[in-house]
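Here's a solo chain for you in structure tokens, the form predicted on its own.
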Amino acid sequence: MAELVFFSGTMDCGKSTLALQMDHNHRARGRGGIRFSCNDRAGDSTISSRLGLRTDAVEVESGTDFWDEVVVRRTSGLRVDYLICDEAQFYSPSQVEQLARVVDEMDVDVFAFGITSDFRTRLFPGSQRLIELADKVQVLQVEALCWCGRRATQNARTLNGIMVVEGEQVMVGDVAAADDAPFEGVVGYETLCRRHYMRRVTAHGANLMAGGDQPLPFDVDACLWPGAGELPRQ
């Protein structure tokens, strides 16, 4: 029977790589599928991996209806046995419900891949709905690492290397800010362990504190880092 499976993890844990591998394996066995993505770092209509792998995909937009996507293809004679849904954290809750309906009423497997929480440690709406509805939620076993070497559990957004905890939930990383943006600089992302996320110490900040030498030892008081500031009170 078809299933809705959500593969989750932090950045750098191989979600897109696994998505491409699963698509290859299913196609190699004669199954037909559709690849979807949303806000991929490589551009629209693309699934890309940090390892350099990439392929074309259908871009998921606010008006995308997964039920209609499958119906259109099946009525035109194409075989649809499964869906690969990358960057699923950016899907709306209603779109996740469409995926569940495709599984239950069309017997189509759905393999969704996405980050669970954002740079503020808040659940993405799409990821939350996937956790609520998925038949299986699998945390990927490839561990992303913090700059200190510990297992990374948090996704941090940076501006010119300094961690920020305010801003829009969705913002593509490693890009320069637009001319009309309220700040100047380069937005990026990195994975941090909980300790350094809470202390707001990025790799850039650690190197500055260490005078450009090796990363700091674990017991350094990161609160001395002038770029740390204070997390906003809730």
Ligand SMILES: Nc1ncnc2c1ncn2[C@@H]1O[C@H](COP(=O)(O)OP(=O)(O)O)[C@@H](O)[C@H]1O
Contents of the next structure:
Amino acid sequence: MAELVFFSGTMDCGKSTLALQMDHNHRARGRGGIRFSCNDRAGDSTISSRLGLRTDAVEVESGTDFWDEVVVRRTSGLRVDYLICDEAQFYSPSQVEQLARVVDEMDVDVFAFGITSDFRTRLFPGSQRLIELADKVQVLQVEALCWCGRRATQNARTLNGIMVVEGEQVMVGDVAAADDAPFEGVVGYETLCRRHYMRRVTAHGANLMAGGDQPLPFDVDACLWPGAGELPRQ
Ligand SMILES: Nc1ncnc2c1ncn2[C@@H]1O[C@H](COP(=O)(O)OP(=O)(O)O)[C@@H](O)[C@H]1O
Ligand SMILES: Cc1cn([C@H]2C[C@H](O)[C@@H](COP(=O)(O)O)O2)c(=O)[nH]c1=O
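Could I see the form predicted in complex with the ligand next, after the form predicted on its own?
The next block holds the full complex; its first chain is the one shown before.
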């Protein structure tokens, strides 16, 4: 029996890598699938992994109807046994409902991959609907880490390395490597543990507080930015 599975986690925990691996494994056994993505960092109509893999995909737009996408291919004789749905946090709730219908009424497996919550810790509407409807929600085994070494559970948005809590929900961007200096005016992301998210301490902020010459991690938990410790307002 087909299933709707949501593989979820923070940014940079290996979701797109797993999406490409699952597609490869199913295809290698003769199954037919369609790859979808939405707003991938590498550009439209692409699934890209930070491990270096990159494959073409159908770009999901606001008018995309997953039911029609499967029907059109099956009608023209193509085999569709499964869908790979990357960046699924950006799909609309009604598109997620279409995915559930494709599973139940066409017996197509749907493997969806996406981040659960946004830079304000709020669920993306697409992720919320997936959590509500999925047969299984699987948290990825590879843990993204906070600069302090704890498991990262939050995706912070940064500007010049400083965490921001105001802005549009959707802003395509990437996480920086630990030794990259934050670029002037560039919006980025950083995975943080809840404690450092709540206190708004990014790696850059922690380095500044440590005087810049002390290797991380160190104990900055007594040092707080003004406003840190408050939950970001909606
Ligand atoms: N140079 C590297 N060597 C080994 N693993 C890497 C390297 N760069 C990235 N990775 C792995 O790739 C993961 C990110 O994979 P990716 O599929 O792009 O994540 P996601 O789609 O969840 O944002 C990292 O957590 C890390 O495990
Ligand atoms: C937290 C957050 C993230 N995004 C964007 C940034 C990236 O383009 C994607 C996540 O991609 P990944 O493959 O999981 O790294 O989402 C956003 O638009 N808004 C946010 O709040």
